[in-house]
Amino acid sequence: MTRSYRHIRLDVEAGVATLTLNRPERLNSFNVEMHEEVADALAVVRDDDATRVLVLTGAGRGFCAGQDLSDRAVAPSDTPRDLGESIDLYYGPLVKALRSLPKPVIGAVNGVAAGAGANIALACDVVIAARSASFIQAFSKIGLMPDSAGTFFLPQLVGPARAMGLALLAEKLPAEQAEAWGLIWRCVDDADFAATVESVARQLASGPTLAYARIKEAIYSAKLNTLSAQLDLERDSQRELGYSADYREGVAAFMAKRAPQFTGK
């Protein structure tokens, strides 16, 4: 299934939805229309029970350059723009939608991920980057601070010292270094990038989708929960999963020494 949009593509095959940001001439930077299309596509993926994993990637040589500045261009003599409004209306809901999607999200970073584009990648559950890709917190170069939850993700993933350096200096972080620092899951050679993303997507698409949803919820709640609250969350989620068809299938497959055939229920 392919769903038609102007600035993105949504292709679904064998349980894998691939959402491609498709403004390569602008390094897939966001304008309002692309935000609206992505929001619609994420709703489609969320509501489609047959879709069990989402791959988010970019067309051409970049993953996403963040905000298209020509979409809200300002000059020194212009009336200031309310940039907080774009976070409320677009970037905040996008990050929340990726994090709350009850299915795994693979960020397939095929090229540069800059500004909000870098942090949208970090909002994904598993980030795989081509070796030629890079991550840039470019905000300070134009007098801004990281948004799209960059100030939330970066200290958690790489610690406050590295987060501060990335945000203040706006230096390019190569994918290989991003992996070494724990910012992303894996950096792979460009020649192996597409096959690696496909392999991980297929693995997740055939896995226990409900368990994946509860894993996401628990890991993303851990930083904010007390130990007691986290134990309660684990108890409640494990109780739910213990009643699932996938748990029964997983145990039966283990006992029979065969591969499980999960249905995601």
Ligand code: T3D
Contents of the next structure:
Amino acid sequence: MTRSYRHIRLDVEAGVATLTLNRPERLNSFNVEMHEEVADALAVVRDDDATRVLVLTGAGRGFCAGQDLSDRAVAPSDTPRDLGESIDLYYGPLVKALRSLPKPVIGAVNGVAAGAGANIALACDVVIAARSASFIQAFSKIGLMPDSAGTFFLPQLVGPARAMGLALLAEKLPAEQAEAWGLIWRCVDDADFAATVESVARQLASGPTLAYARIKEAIYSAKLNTLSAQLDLERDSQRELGYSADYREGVAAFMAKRAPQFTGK
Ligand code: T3D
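What's the form predicted together with this ligand like, now that we've got the form predicted alone?
Next comes the full complex, this chain leading.
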């Protein structure tokens, strides 16, 4: 199934939805229309039971360069934009939608990810980057600060010292270093990038989708919970999963020494 949009593509095949940001001439930076299309596509993916994993990637040589700056006021006579409104209406809901999607999201970072583009990549559950890709907290270069939860993700993932350096200096962080720092899951050679993303996507698409949803919830809640609250959450989710068809199948397959056939239920 392919859904037509102007600035993105959404292709769904064998349980894998691939959402491609598709404004390569502007390094897939966001304008309002692209935000609206992405929101629509994420709702489609969320509501389609047959879709069990989402791959988010970019067309051309970039992943996403954040906000399309040509949409912004520059002349002294221009009325300044309310950037808080833009975050309220678009960037915040996008990050929340990715995090709360009850299926795994692979950030397939094919090229440069800058500004909000870098942090949207970090909002994905598993980030795989091509070796030629890079991450840039470009905001301070234009007088802004990281948004799209960059100030939330960065210190958690790489610690406050590196988070601060990345945000203040806005230097390009190569994919290889991003992997070494623990910012992303894997950096792979460009020649192996597409095949690696496809293989991980297929693995997740044939996995226990309900368990994946509960894993996402638990890992993303951990930072805010006490030990006791986290143990309670694990108990409640494990109780639910213990009644699932996939758990029954997983144990049966283990005992029979065969591969499980998970249905996601
Ligand atoms: O405003 C709000 O709503 C608040 C929220 C803000 C969120 C944000 O994301 S703010 C940060 C915005 N993004 C940036 O500041 C990044 C700007 N881009 C760059 O710094 C560089 O393009 C890159 C480091 C990402 C890549 O550099 P390079 O040398 O590989 O490519 P390039 O030549 O700079 O870019 C290629 C083309 O894409 C170029 O167009 P041209 O000259 O070929 O016609 C360039 O202008 C265009 N492009 C790249 N990024 C953007 C862009 N056009 C508009 N907006 C962009 N963000």
